[in-house]
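Consider the single chain below, provided in structure tokens and representing the form predicted on its own.
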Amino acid sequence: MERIDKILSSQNVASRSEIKKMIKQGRIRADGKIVRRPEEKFDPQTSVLEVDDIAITFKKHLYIMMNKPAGVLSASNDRYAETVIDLLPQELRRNGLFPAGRLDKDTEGFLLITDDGELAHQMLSPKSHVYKLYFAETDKILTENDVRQFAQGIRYGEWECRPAEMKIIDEKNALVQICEGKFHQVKKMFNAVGANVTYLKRLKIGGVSLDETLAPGEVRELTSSEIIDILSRTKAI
């Protein structure tokens, strides 16, 4: 049971204080019934919450897919820069949205903005091999060679990631998948056999693809199955 202005504020339909205003003007219900106190409280799971005559439909967390832009930074807030945070429409905001799996701030692709800690925690811990496929463009004919060390494990100077996988799309294009998400891996990675990416976009985590009907900084909620398959542990490539 919790505070029928905590619940409504938190699926964004207004801030405490200004819900507290609706219920002195009788514009919120539940259970059929006119609120009269903003300390009342109810179950968001079970209670039936009108505000207008509107009801509300109760999400315990938002998990949002954004097809992140170049030029953006993956954070949820900043003093100088533009933040994924910022691109979302506003029926989409609340408070404690983060992006899960940052992307470097040159990289475009499927981002997940959510504000489930556990589900984010369970995404990119290495130990859940949940794994992440991006496409790479780079400055250098890639050789099989490069794929054998991919798949052997990266050092680099003191740096070192697991082993992952590489396609070679055509001489200097790549499908990359990895199950950790170390700063600037698929970069270092790259860096390692004797390449510069050029160009960066994540593709898929876990199951779920990036809509490609999304435009560059566009973004949808996923739906209920893509919220239990972006756990998956199926390899792309």
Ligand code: URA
Second form
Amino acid sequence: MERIDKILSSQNVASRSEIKKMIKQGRIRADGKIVRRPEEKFDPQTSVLEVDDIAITFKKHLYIMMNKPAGVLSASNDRYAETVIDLLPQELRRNGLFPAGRLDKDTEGFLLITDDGELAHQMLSPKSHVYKLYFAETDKILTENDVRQFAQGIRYGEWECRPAEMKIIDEKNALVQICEGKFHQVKKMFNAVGANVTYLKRLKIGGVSLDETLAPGEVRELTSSEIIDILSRTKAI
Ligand code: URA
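Give me the form predicted together with uracil now, not the form predicted on its own.
So here's everything in the complex, that chain up top.
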């Protein structure tokens, strides 16, 4: 059970002080009855809450798919640069949202933004074997030897990573699947085989592909089946 003003502000209905005013004005109902005091408590999962006769669908967490554009930081806030959180439309803003895993500033594609720390942890932990699929353009003609090196696990000086799958699409372009999230991982893996990545886009997380109808910078909420599939262990490319 939680205070009504807290429940409604968590759902981005309005600020707590605005909700208190709305309560005074008799604009809020719970289970059909007008709520008189902000201290009144309800179960947000089972109570029917209405604001100005419009029912509020309670969502404990938000799961947002963004097609991240290049040039934007994967961070919750930054004093100077635009972040992915700044791109969210008003109706999807709420406290506690963060990008689950980072894409470099120049990387595009599927970024999950959520306030569910547990799901983010499972998605990002290499132990969960949730693979992320990337499309990479490079400046080198890729070979089957490069594919084998990726499959063996790349070592690059002190730096190393687990075996990964790479599939050459055509001369300089490839798909890569990894389940770790080391800093600049895909770029470093290609560097280790003598290639520079000139363009990188994340296409898939777990069993969920980027919705290609989303233009760069656009977002949509995951469906309930996608929330489950995002943690699925991906098969070979
Ligand atoms: N690997 C990289 O090098 N950069 C990214 O943004 C993601 C994976």
